[in-house]
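Only one chain comes next, encoded as structure tokens, the form predicted on its own.
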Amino acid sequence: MNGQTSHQQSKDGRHDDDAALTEFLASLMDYTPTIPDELVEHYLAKSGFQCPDIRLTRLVAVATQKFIADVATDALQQCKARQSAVVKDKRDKQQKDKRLILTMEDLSRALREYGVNVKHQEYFADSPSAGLDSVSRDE
């Protein structure tokens, strides 16, 4: 009976996946994605991707949009870490100035936790100063 007993337990918590897959994707209908879904499309056919189900395309969108908030969260937690670490050594000068400012080193950091390795190249200005006049630096 034990064995009947669980695989009815499965066989409903199947069931109940089930639905909540169904309804989930039914509701992708009603959605307007972030990324739309001309873009998402594009690169799923540039990727050799094809699919005539608009629910499909948006939630490929919807799983972007939260590895892109992902991606932008952790790079504003090393942004803060930065920066904190740089208070500490001029705590006078930077409680004037508390703006953050995102660098790429920040970006490449947060990306290389999913794997992503980014390189740049060195004309990229990955400090404030980055392109200012001597004159403006000092001040």
The other form holds:
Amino acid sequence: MNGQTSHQQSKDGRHDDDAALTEFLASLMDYTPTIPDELVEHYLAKSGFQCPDIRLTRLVAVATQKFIADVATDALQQCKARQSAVVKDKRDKQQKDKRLILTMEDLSRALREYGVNVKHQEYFADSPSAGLDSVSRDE
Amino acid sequence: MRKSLRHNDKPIIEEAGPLPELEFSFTITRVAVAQICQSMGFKGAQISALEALTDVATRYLQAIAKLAVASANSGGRTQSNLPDIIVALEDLASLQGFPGNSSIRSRSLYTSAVIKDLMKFVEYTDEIPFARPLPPRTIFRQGAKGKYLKYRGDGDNSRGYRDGDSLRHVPRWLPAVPVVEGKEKGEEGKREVKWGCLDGRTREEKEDENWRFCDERKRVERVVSNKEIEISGKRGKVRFKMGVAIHNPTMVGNLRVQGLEKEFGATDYDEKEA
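Follow the form predicted on its own with the form predicted in complex with its partner chain, if you could.
All chains and molecules follow, beginning with the one already shown.
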């Protein structure tokens, strides 16, 4: 008897989860992800993903959007942390706050936590002696 | 030199002739990623940073697809379904970690924290529709300019390799594949051609060691769409009887072609015994 009741409870729990999931998939059709459906289908087809269900493509699009949003949020936090660390006059700080720019440095720091290593060249020079002072250049 | 792309302006898509497909999809993805960054609060981005993030996005999409396909294939399926995708998402999220990842007992995929996070994300985030309407589906061929082909409608997986009415990988001079009766009959120009087919009479095969090419069971319709390739008219039905006849002494070691019958338009075929 006890086993039956617990089994019954777990069944109800599963029904709730299934119901929530079905609702979610239905609500996905109302929500338009930023990445267009055709583009998602193109990339999925490129990797061999076959599914006639549009809701699943939407699910993948939403998952990717969430991932990029998370990365962008982390990069934003890095940017703001850097700005708050720099001590400047009030006027300059306000100007900087308005100019939140996604830089390579912030992005590479944010992506490192997600397992993506982005290394970026500091600068490109057109000759080995570029940027050196005149003494060493003569040599 | 640092360049920054302002999000307030419309994204500039350079049009330098026909774009290869990779650049085309990359450019569109870049626009979408830029929109996402803007909604997060960024006012601008370095071009190299934006392109790096776009590259990450495309690789993420492809990684989900690859993992989902692998999961489906290991289950003996060719089409992925929802649990496959959840497995793929869990794999990718296991780097950062999510609650429930360490549970030793087998847990239900449907209650995974990954899906719950997604549900919250959809609930609390506003929609950001894509900035521009996408151009009609273009198929990229080497050396060809971007042609705008007919849109074949949703849910048609064959969009990538169809070219109007025919398939791209099939040379045009090959005849069309015959359509079995019962499928939708489209345009004009169809003829009825009788095809001989093997009937499933295996028990008689074993008994007599006679192979019999049987009567037609189905009527096969041939779609003749290409006017210059026309296979001449209706062909007659050919019947063969071969083999070493044990029961029938008159046919020892004989190969007889029994009757070349030409029948036009007949629908029923009786089974004829030896």
